[in-house]
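First, one chain by itself: the form predicted alone, in structure tokens.
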Amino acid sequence: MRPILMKGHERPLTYLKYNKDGDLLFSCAKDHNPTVWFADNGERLGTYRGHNGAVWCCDITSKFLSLRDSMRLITGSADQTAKLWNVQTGAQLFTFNFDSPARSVDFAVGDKLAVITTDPFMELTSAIHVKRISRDPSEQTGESVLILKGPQGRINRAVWGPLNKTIISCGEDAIIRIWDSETGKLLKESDKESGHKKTITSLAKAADGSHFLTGSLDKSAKLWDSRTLTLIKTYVTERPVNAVTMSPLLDHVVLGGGQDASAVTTTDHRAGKFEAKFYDKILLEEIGGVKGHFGPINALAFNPDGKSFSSGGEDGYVRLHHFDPEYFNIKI
């Protein structure tokens, strides 16, 4: 399995996402320019240029919403906006002005709203926003259909609950939360015993909604049921997890991270030691490990296919690696 490295950030990756289909994968870096790449040979096809700051996060539309009409793209930035692009020409459609950075993006099942989360900044804590997401883009308004607000620290990442009926969100503080999409309700909360102890930096929903892995800063990653908030699984490693993702066609879960804090100034006889392991899903065992960045794993994705994975890194690649034919039949 020879990965294919892809240039054309200059700074760290922040977030991977491929569209419905598996033929695009958008790359979000430090460096202002979201970038689209063909997800089969890692050619660049184009970068959205716009934002003023690192970019955050990213979320794409599922689907022409009209013949003539392409694919939309939303991006959420630390310049304090999140922008609507049409992912073909490139174009600005909207821009979604908040008084701080904005965090995470996530559009709902169809299209039509938008979640979207900023951070704590001066007096301000952090909010979580739903956004009307219009079919025709000159009919787009930036007024929010509901505000969250609640959470201590950061909200990291929030994305829709099954059916769009809830928001499932997590960040610093380390307790994920299910709110009521419709009135705002807080519904449920993890609770500080099986939870994770430290920040949850990411967040990735199984393919069908019905449950969803958070890594975090504890060196852990969880496997949580969608509807009930109930502990499936957790997964143990060594280092903390900055990226996870599940393999949407086999039992896998994939888990990205950096060193502690003390080891940073120690550099290794193995450059590019940082590697995205492999867990079985169920049995919880480590199956393997892909090396090749040379700084900790922040962004992981899977392609809805699940023969192919992507990662992003610190140094400012991201790598493609095709799966070979043994994958498909590892025993444990």
Second form
Amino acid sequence: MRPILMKGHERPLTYLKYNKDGDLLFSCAKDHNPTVWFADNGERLGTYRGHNGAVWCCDITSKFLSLRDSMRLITGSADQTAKLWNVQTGAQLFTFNFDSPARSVDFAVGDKLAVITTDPFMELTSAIHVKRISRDPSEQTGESVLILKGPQGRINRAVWGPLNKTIISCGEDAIIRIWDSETGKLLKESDKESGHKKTITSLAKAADGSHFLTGSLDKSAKLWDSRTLTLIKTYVTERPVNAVTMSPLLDHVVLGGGQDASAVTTTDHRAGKFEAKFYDKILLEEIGGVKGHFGPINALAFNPDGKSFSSGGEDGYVRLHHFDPEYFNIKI
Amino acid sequence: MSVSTQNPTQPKLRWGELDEDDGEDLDFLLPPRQVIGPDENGIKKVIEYKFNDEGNKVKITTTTRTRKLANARLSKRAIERRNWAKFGDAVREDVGSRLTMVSTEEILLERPRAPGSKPEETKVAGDSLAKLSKGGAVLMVCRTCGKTGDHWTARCPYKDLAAPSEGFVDKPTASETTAAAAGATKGTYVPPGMRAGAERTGTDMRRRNDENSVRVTNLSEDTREPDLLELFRPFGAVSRVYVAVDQKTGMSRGFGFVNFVNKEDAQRAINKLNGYGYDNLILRVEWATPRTN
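With the form predicted alone already on screen, would you show the form predicted together with its partner chain?
The next block holds the full complex; its first chain is the one shown before.
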């Protein structure tokens, strides 16, 4: 396959996300402008201007206004805000102000709620905020429905569990937590033995939400049941994992990572192991690697149709890969 | 899958074709080519007429099925989004900016090993020596113990038992022998810094060599190491004498080094021999400065 290279960002990529139809690809980077691309040919559709810091995460509505998909974008940024955008025009609709950088954002199923995590900053501890999203942007308020506190260190990802009943969070303390999204009670915690040993960098839900994958700097990725938080599988690799994603079509998981950015210049690019590694989800067997980035992979996303995937690297490039027909017939 | 429709056989003959076929081309006598379909199943029939080698008229019917491979199933919304106006920085984007490029490099999903092969096999294939030992056993004759087809000389297990060969003038130092042994067991190259006993190599060893080292320059081309030793021995115990020799011509390059056991002896030699006339040249003798790198 010949990947499509998209060079719209000046700084390392932080996050990639497709909309539900898989025709738009949203990219966030440490430069201040989240960007939307057409996911088939990689043409740039637009940028969202207004943030004043690195943008860490984004999410797109899927059934927001009477089934008109992909109307709202939410972004979380290091400028201590999370912003709501009109996807089509790039207009800013609302700004949620925090006292510390916003790290992760996720719309609930139905897009009526959003979960936003904030970093520990000055004397503040990290927190998970639940916000109500109004259909009419003029009615939008910045009030939190619920604020969850407790985990030590940064919370790198917080997503909604099945039926929006729970919130799953993970971060620097290497523990995965499941919270009740109504009461804010901590329901489950991953235990030390089966859990990750180092910072969890990424979390990807399966298409049906029944299980999720976490990647960690302890050079492994783990597959968990969303309801019971039981460990299903562990994928061991030889480099820190920065990004994970799962194929919605085949039983494949993709792990991206590589050396820490600060150590990259000290070694050969081959030694850095900057490929996106494909593993069989069930057999844990390595299927192959896709090379190309000149730096660690920071973000991975699978197109919801399972026929293409994109990776974003520390090198500032987004690489969009449409699979060859052979990919779908790979036998282990 | 699909066959492109050509124009029906041209009634006009071109002079070039006539010339080549020597007037025997009678294609214009044939009925024109017929194309039927494609029908709702994508089946297309092409009927052609041709003369075969014996000059008989032959009817050829080609049936092909055209299939759309990727039935691009886009939702209405997605098609609508396709026509959205550009916004933000994308509005001012000029054609030459080339933000989106298709990689010139073909990237493959690199399999960790070829499908169907076992990991053990690849390992064996990687060791060319092991492969040789299976194939050309006759080639392998150990010069130490004389065994045929069992091992190479370098890997001889009886190496230590055999008498040291006369051919070697320089006895390998202790560190070299351990390194060779380590190398023999692993069968791969080990950099000196990673070999057993590496802690006393490197800078340590260089310092020992550089200690009390005296550089002698402006030597005549006939001067050899024994001559230099003869010249310097009166000043004290000498641990090493070296004269740089051009590898191609075998001639002296006109400088050398002498190492003394005692620093005082070296200093005395420098004082005495610097500016000393030796073989009609004036010697220059000084402390050898360690290499900067």
